[in-house]
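Single chain ahead, by itself, as structure tokens, in the form predicted alone.
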Amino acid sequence: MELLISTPRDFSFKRTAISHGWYGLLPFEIDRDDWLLSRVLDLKDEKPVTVAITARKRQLRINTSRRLSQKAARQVIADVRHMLRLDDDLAGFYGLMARENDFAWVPTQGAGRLLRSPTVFEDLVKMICTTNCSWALTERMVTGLVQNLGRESNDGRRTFPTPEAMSLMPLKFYTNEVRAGYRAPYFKELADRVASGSLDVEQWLHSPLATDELIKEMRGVKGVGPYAAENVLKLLGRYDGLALDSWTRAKFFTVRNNGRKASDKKIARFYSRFNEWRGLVLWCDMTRDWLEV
């Protein structure tokens, strides 16, 4: 079954699909030869479905692994729009970038939309999986969660697990099977809180709180420090924080400081003029070479 979505004039499928590492974590998969992004979507009331997304001119083509009801098709379209940030208004950001010689490439290439998961819960769990570890360990933890707890699509692939599925598992599952280490109790507690309804992370998307207050709420989740909170904020559409880590620091040294180390304060000063967009400017700056144009 094929579904079609029109895309904004300033949208780049390639730049968005590989905008950060989520494309390499299940249930996402990417074929960069044919520029096909796929993943399994959980339809809640129906069996999960695998979708394969490609772009043609100003249109996305979504091929599904089985025929869908009208209700399910609407959910797939909504999820794809959400994941690829099709409804994000970046006009102000692009206008700012167009006036900067070093960053005029950003609107020209349609950079700036950051791939995200269908749910804030999935983004939050994955972000905890990235803290204080190698990318290989992040991949192993996420793969363990998906393969053990995800619901199966008709093609055998699996969804990211729901909070309810994660909550049902004992702590030793996260220690022994997922190999989550010190994160094991964080996963268990987060899943328990979300499944019970005592914590609604999905409402962060539309929270009326100021960014600093929202960060405080996020950091009330065990395992979420400044780095994780500021990165999740970017996936919510707030770009105040730089979310510096060892990779972004090292890349800044190369790209902007002639290979010499620089303090976090110096990095912050460099992007401070971009105000509420500074975190997104930094990320575009550090990932410009991810796509050869």
Given for the second form:
Amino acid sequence: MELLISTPRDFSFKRTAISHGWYGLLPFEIDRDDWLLSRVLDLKDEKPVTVAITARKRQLRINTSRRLSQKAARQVIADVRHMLRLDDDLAGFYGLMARENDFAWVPTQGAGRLLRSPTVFEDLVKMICTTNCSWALTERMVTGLVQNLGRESNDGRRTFPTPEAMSLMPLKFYTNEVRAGYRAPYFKELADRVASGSLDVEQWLHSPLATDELIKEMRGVKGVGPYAAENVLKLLGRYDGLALDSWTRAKFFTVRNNGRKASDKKIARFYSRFNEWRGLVLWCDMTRDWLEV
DNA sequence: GCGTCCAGGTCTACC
DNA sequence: GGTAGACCTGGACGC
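Let me have the form predicted together with the DNA next, following on from the form predicted alone.
Following is the full complex, with the preceding chain placed first.
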């Protein structure tokens, strides 16, 4: 079954699909030869479905692994719009970038939409999986969660697990199977809180809280520090934080400081003039070379 | 083969 | 509020 979505004039499928590492973490998969982004979506009342997304001109084509009801098709379209940030208004950001010689490529290439998961919960768990470890271990942990706890689509691929599925597992599952190490109790506690309803992370998408207050709430989740909170904020559409980590620091040294080390304060000063967009400007700056044009 | 370092940081105790 | 030290894991590296 094929579904079609019109895309905004300033949207780039390639730039969005590879905007950061999520495309390489299950359930996401990417074929960069054919520029096909796929993943399994959880349809709650129905069996999960695998979607394969490609772009042509100003249109996305979504091929589903089986025929869907109208209700399920509407959810697939809503999830794809959410993941690819089709409803994000970046006019202010692009206007700002167009006036800067160094950053005029951003609107030209349609960079700035950061791929996200269908749920905040998935983004949050994955972000904790990126902390204090190699990318290979991040992949190992996420794969362990999906393969062991994900619901199966008709093609055998699996969803990202729900909070309920994660909550049902004992602590030793996260240490022995997921290989999460000291993060194991963090996952267990987060899943328990979300599954029980005592913490609603999906509500963060529409939170009326000021960013500082929202960060405080996010940091109430064990394993979420400044880096993880500010990166999740970017996926919520707030770009005040730089979300510095060892990778972005090293990249800044190369791209903006002639290979010399720079303090976090210096990095912050460099992007400070971009105000509420500074986190997104930094990320675009650091990933410009991810796509040959 | 073995020890050390560190990678897309965070938590806790202590000052 | 600021900071030192501990923390799982596993790949890379030097010896």
